[in-house]
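One chain comes next, on its own, written as structure tokens: the form predicted alone.
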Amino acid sequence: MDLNKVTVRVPGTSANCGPGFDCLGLAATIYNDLELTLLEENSLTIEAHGDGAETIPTDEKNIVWKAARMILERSNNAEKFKGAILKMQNNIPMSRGLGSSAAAIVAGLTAANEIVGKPFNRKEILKFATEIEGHPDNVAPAIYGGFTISTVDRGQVQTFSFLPKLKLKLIVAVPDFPLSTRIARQVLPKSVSLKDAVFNIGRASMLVAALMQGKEKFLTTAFDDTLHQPYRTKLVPGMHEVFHAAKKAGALGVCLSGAGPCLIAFSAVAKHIENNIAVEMVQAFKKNNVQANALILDLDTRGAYVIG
């Protein structure tokens, strides 16, 4: 058994969940795997397979290796382990709003932390991940699983994670084009009206309460948003039409997944309508000259973990 090698699995995530801009997130049952071997010699080998593998840096710029190095430096192991072998299997679509960068960061942190004896707990891993990512809304569910609510107070990240009483299916329409978070943030206004702020506070509060109590009827408007989605519509052709198609097919709600361009709809497991919703969302995109495929996922309840 190689004590300097470990494999971790990290779920994809969806941030914002509609009204919870930069605060709410969820983990979904789509995963990236990382096999990390730490080396004492100064040698770095990176293999990437799966979605977007050809675009992933294979040198010191690789974000997984940067995350692993943070653990080594902060645990005083950077001199002991100067190199590594990274083997990545990526199933999370890149630059689509499903937390591919958060998964990479959490994978590097979790794997390196495991090898050096787990000196850091999940709260500390969250703090490190937030430092790298810049905000906790994706990294928090990637670490904890379920739904998460996160705040940052004077550099300290607080995260509350919970599992809803209502069992949900997550239907994700994945367009065939990427959208960088940087571009998606550039279109947002620097200030919003009091009316829009109150709208989102009410929806975000209702969303969390309805999920925790399993009150399905309150979810029909709880995923609505005025702070970021209206401004990002122009970046995702057919967005409103896909929203409408999902709701018409019976979805409880639908929203932009993170910064997009993925759109995510929610339905109750008991209704068994997720396949129809998926078809309608893909068709609505097609009518707007956008090719898309659909993923039907469940809520991940575990977060990042070591395999074996």
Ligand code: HSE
Contents of the next structure:
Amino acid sequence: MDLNKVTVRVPGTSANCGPGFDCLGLAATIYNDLELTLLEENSLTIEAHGDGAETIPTDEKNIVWKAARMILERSNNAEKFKGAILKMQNNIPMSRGLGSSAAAIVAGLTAANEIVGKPFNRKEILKFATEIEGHPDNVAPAIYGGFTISTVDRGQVQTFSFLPKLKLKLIVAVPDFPLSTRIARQVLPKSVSLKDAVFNIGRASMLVAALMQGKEKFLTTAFDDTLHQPYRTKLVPGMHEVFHAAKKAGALGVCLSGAGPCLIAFSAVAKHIENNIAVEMVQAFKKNNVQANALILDLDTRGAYVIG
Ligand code: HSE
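The form predicted alone done, now the form predicted in complex with this ligand:
Entire complex below, previous chain first.
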């Protein structure tokens, strides 16, 4: 067995969950795998397969390698391991609001941490990942799985991860165009009204309570938002029509996935209506001249883990 080599699997994630801007997130059953081999010699080989593989940097700028190096530096192993071989199999659509960059960061951190003997626990990995990503709402569920609530206070990140009592299907409509988080954040206002803040506090609280207690009827308005989605509507043509189509087909709620452009709807597993919701969402996008495909996923309950 090669002691300097490890393979990790990291789930895709959906941040915000409607009202929980930069705080709420969930992990979904779609995964990127990373095989990392650390080398003593100063040589870097990066191979990427799968979604967006051709756009991934294969030099020092690669985010997975940057994350791995952070672990090496903070554990005083940067002199010992100067190079690496990275092999990635990516299934999470890139730049679509499903946490592909969070998955890359968490994969690099988790794999390097494992090889150097796990000097850091999950909470420390979360802190490092948040430093790189800037906000914890994708990296937290990528690390812990489930639904997550995260707060940051002067660099200290707290995450509470829970599994809802209600079994949900996640229906994701994936448009055929990417959207950079930077651009999707540029359209947001610097401050918001008290009225909008109150609107979101109520919904975010209601969402968490309803999920934890399995109270379906309280979810009907709990995914609504006034803090970011209204400003991002212009970046995702047909967003409201897709929301409407999903709800009409029986979705409990629907929102922008992270900064978009993916839209994510939620339905009760017991109702078996996820296929129909998916068809309706894709159709509604099509009416707005947006080609999209649909993913039907479950909640990932495990988070990042070492598979070999
Ligand atoms: N909370 C972030 C946003 C998620 O909405 O901008 C994207 O990384």
